[in-house]
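We begin with a single chain expressed as structure tokens, specifically the form predicted on its own.
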Amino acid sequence: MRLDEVVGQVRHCIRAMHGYVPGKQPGEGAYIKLNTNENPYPPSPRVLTALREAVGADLRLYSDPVALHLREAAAALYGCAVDEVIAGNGSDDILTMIFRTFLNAGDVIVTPSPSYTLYNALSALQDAPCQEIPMGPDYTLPADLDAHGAKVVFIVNPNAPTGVLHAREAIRAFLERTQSIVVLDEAYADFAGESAIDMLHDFPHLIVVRTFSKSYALAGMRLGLGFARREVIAEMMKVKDSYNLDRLAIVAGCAALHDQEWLRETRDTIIRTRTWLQQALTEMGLHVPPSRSNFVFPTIPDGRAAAVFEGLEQRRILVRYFRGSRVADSLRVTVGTDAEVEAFVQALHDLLA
């Protein structure tokens, strides 16, 4: 069989799709890295201690396939039952389980726009059309979000890439009226101080997704959690990879959840820097939506966002630029350390002068 014949056997939906494009991971050289919403501070010391202690002969053994200890720690922290929690290789793994569990070819998913671009790639894998519904003014939830025959609706809260938080009242009102399964992607919820996990028993069609990558500074460990009614979790367990978390990831996740003091201290530091950054950008005359995440999303005037993005990279400062029509005038900037943020603001000021 010729190579073109092999490639011709690839599923049509795969050949037609565009894969998800992660933020740039720099190679050699020093960069100020504000493009992937990583935590600028190290993980809890408890995590590092636990990992050192876990490195040993037991690594020859498979990990717990259901990550029971991690789910027990999460259930205790968030006030739910162990069988209402599922663990994943990052929150993206949890999202993949949701797509595998619920979506047949032809089923429709809906998400407000702008949103997390991975949803488009995952929907293409299932050959399930993704409809992006433009948000209202100031990035509010679309009023007609439930009017498109969606089997599943995905809402990032706080939103990515804008950082805007959808109020609990708006989320609850949507849950009360929709017949769709609703997935709340709460990747940045720790920076907002709000969550919908406590709504699970009111709304059986709700699934909440969390990650350790942002507030817990464990992006490199790939850890995520999903919360839903036990009957839903049981179905998702059927489609997850057999050993989707390794032994070290489970140890790291448990230690992170058990050190809430470290989480609060680090989160509060990031929020203080975020407040300063938003004020500095506003004083430069830029429009900045009110962020409740660990990034900001300033609008760059005069159609210069792409040029400024490139100018920052030339100065070895990485931010994120999305070329979609609704966001092509903005840059997403992770809240780094005070020194990193000050360097970004000075470079941006010079580029806009």
Ligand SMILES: Cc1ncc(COP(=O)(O)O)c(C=O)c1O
Given for the second form:
Amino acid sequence: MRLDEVVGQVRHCIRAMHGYVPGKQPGEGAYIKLNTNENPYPPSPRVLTALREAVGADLRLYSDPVALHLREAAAALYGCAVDEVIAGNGSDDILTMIFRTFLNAGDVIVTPSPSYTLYNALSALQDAPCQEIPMGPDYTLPADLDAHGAKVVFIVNPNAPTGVLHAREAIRAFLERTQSIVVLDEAYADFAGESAIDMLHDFPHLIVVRTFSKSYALAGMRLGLGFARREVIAEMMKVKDSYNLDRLAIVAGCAALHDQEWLRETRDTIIRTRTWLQQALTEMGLHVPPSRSNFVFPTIPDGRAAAVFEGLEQRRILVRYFRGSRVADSLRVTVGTDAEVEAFVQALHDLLA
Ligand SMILES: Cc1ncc(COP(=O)(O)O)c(C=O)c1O
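And the form predicted together with the named molecule, for comparison with the form predicted on its own?
Full complex below, order starting with the chain above.
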């Protein structure tokens, strides 16, 4: 068989898609990195100690396929049953499981836009079209979100890339009226202090997704959680990779959940810096939606967002720019340390002068 014949055998929907483009990941220290919403602080010392202790001969053995200890710790923390939790290799893994579990080719998914761009890539993989329903200028849920025959609706809350939180009442009202499965992607919920995990018992069509990549400073460990009714989790268990979390990830996740004091302190520090950053941008005359996450989303006036993005990169400051999208007039900026954020504000000030 010739190579072009091999490539010709690739599924049509894969050939037709572009593939998800993650934010740039340069080597350590090369840039001030405010582009992928990582935590600027190191993980809890308890996580690092637990990891060091776990590095040993046991690594020759497979990890627990169902990550029981991690799910037990999550169930205790979030007040649900162990069989209402599933663990993932990052929350992207949980999202992949949801797509594989629910979506046949041709099924429609809907997301209020702007939204997490990975949903587009996952829907293309599954040959299940993704419809983006624009949010209004204040980024509230679109009134017609339910009018598109979606099998699954994906809502990021607090939203990415805007940082705006949909109030619990709005989420509850949508869950009450919709006939779709609703996935709440709560990647940034720890920074908002609000979650819908406690609504699971009222709404069997709700799935909540969480990550350790942001608030727990563990993006490099790849850890996520999914919460749903036990019958739904049982189906998702069938589609996950057998050993989707490695031994070290499970150890790190347990230690992270057991150090809530570290989480509170780190989160409070990031929120203090976020408040300062938001204020500084507003004083520069920029519009910034009220962020409840660990990033802000200023609009850059006069069509200069692309130029400012490039100017920042030349000054070795990375932020996220969604070129060619309907939010191409804005930049998403992670809340870093005070020093990183001050350097960003200074550079932005110079570029806009
Ligand atoms: C809304 C949203 N969901 C999920 C993820 C993926 O996180 P993870 O690192 O857990 O795969 C991200 C990462 O940026 C995100 O912004």
